[in-house]
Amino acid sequence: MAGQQTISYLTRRFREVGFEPVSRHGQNFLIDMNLQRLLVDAAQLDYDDVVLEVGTGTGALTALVAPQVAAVVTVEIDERLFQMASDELVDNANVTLLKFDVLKNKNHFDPRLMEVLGERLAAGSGRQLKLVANLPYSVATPIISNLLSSPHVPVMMVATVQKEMAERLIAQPGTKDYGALSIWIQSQCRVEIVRLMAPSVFWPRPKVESAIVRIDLEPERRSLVPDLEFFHSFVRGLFLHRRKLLRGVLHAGYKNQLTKPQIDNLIEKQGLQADARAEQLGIEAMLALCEAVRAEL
C-alpha cells in the first residue's frame, strides 16, 4: 500500500468497494507521496515510538509508518475505509486499527482510544507517544489541543492541518490569528510549519491551502503552567468576545466570584492598561494573570 496512493489507485480501488468520498469526514487523500514521506521523516520515528494516526483512510500513511515504530494505533470512522485499510494493513501485526470516532465529545477522546494507547506504551520500556496523521480538518483543532490535556501527552505531533489552523498555531500576538489555540500550544510547545500544501496534492481537492506542521513538547515550558485545565479553560474564555477590553471580559467570566473593583486591581497589578485586549497578552502574561485571577477564586 505504502507508495501507492494514486488518483489511479483510488478510483479502481473504490470503484470496486462502491465507495465515494465524503467530504464531511474530511476524506481528501493525499496523493503526492514525496509529501507524505515528509510527512513521516519529520517526525523522526524510532522503535520505541508508539504512534496515534487519527483518519486511517486506504492505510497508506499507516504502512509507511508501521515498520518504523513499536505499534500504530489508528482510528477510522467509516466503516467501508475500515475495511479496505483492515485488508491492507493485514501482514502489520504491530498495526492496532479502530473504527468509532475519536471524539467523545469536543473536549474529550473516546475512552476506549486512551485505553489502548495506555496498553501500547505500557508494553515496552521507554516508549513514548507520537501523533502522526492526515487530520480530517474539522476536528484537527479538538484533536491537537485535547492531546495536551489527555492522560497521554504526546511528546511529538506532525500532522496535515488547514492552513488557517496552522497560521494560528504559530500566531504572535496582536495579530489576527493569535488567539486561544496560539497560547494554549505555545505555552508547552515548540511549533513550526514543516511545508505548505496546494490543493492539488490532494484527491478530491480541497477548497483550501494545507500545511504540515510539527509541534514538539516541552516539558520544562509546560511545567511552568501550575493548573493546565484552569489555564485552557481560563484562555477560551477570555477569546470568547476577543474584540471587547479585558476588564469587560473577565467581569463576565467571574462576576459571581470577583467584583469589578478586584478585577481592576488585577489588571493594575500585571501591569496592564485598562484599555488592554487578551490578543495584545503573549504567553508570560497571560500566564501571570490566569495566576492572579486563580490565587482570588
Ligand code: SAM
Given for the second form:
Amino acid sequence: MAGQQTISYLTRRFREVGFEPVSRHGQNFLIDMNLQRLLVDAAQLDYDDVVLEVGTGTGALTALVAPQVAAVVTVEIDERLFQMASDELVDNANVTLLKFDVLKNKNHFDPRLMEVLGERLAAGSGRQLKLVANLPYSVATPIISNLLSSPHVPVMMVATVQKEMAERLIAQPGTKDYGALSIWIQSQCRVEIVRLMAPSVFWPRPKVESAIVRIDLEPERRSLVPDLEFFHSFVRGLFLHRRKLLRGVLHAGYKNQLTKPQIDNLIEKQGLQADARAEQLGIEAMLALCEAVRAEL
Ligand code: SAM
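Form predicted alone done; form predicted in complex with this ligand now:
Zooming out: every chain and molecule, the one shown earlier first.
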C-alpha cells in the first residue's frame, strides 16, 4: 500500500472496519501521492535517521519513509487507525507503532515517546532524529515547539501544517503573524515553506489551506540562547497581550520581582523607546531584552 493512499482505498478500508474520520483529531488524509513524496523528499532521509511521525493514520506515510531510514517511531491516538496501520506495517521491522496521545499536556510529550526515541537513537552511532509528519492541526504548534525543548531535539522537521501556522513560522517583525511561535522557532532554526496545498489534496477536505514546511535546526543560533526554557516563557508572556506596550507587559509580568523604574531603565538601556511593542523586536533584540531581564531577577 506504500504511497497508494487514494480516496477509493480509504473509503473501502474504512467501510471494512466501520471507521469514520473525525475532524476533532485532524483526521484528514493526504491523498495526493506527489505531495506525499515531496514531503518525504524534502526531509532528505538517510539510513542513519530515526524518524518521528505524529499521527500514523493508516500508515501510508510511514510505509514510504520506513525503507529509507534506520527506524520510524510513529504515534497514533485513535485505536482503530492504530489497528489498521499495524496490519499495513506488519512487515516493516524498523517501525515502532505507539498508541496514545502524543502530548501529556500542552508543554510536554508523553514520556513513553521520549523513552522509545532515546532507545532508537542510542541503537546506532551517528543516528539523528527527524520529524516527518502530516500533523494533526490542533496540536501542530505544541508538537513543533515542544520538540525544541525536548530531550531529543530533531535536526530537521518536515511537516504539513495549517497555512496560517506556516505563515506564523516564517513571519518577520512588525507583521500581524509575528509572535511567540515565530521567535521561538526562528531563534533556533531556519524555516522554509516548501509548498502551499489546497484543501482538495486531503480527504476528507479540511476547511483550511495547508503547507509543507521544512524546519532545520541551526545549532549555532540555538547556542546563543543561554536559557531556552526562560526564553520560551519570556516570549510567550510578552505576546499574551500583543496590543499592550512592552513596558506595561513587563511591569505586569514581573511586578513581584522588578520595580517600574527598574523596568523603564532596562528598556532604555536596550535602546528601546518607551512606547515599543513586542511585535517590533527582532530575534536578537528580543534575546538581549530577555537576558537583561533575567540578569535582574
Ligand atoms: N499520516 C496520515 C496521512 O499522512 O494521511 C494521517 C495524518 S492525519 C492529518 C493526523 C493523524 O493524527 C490522525 O490519524 C489522527 O488520529 C492523529 N492524531 C490526532 N491527534 C493526535 C494526538 N494528540 N496524538 C497522536 N495522534 C494524533
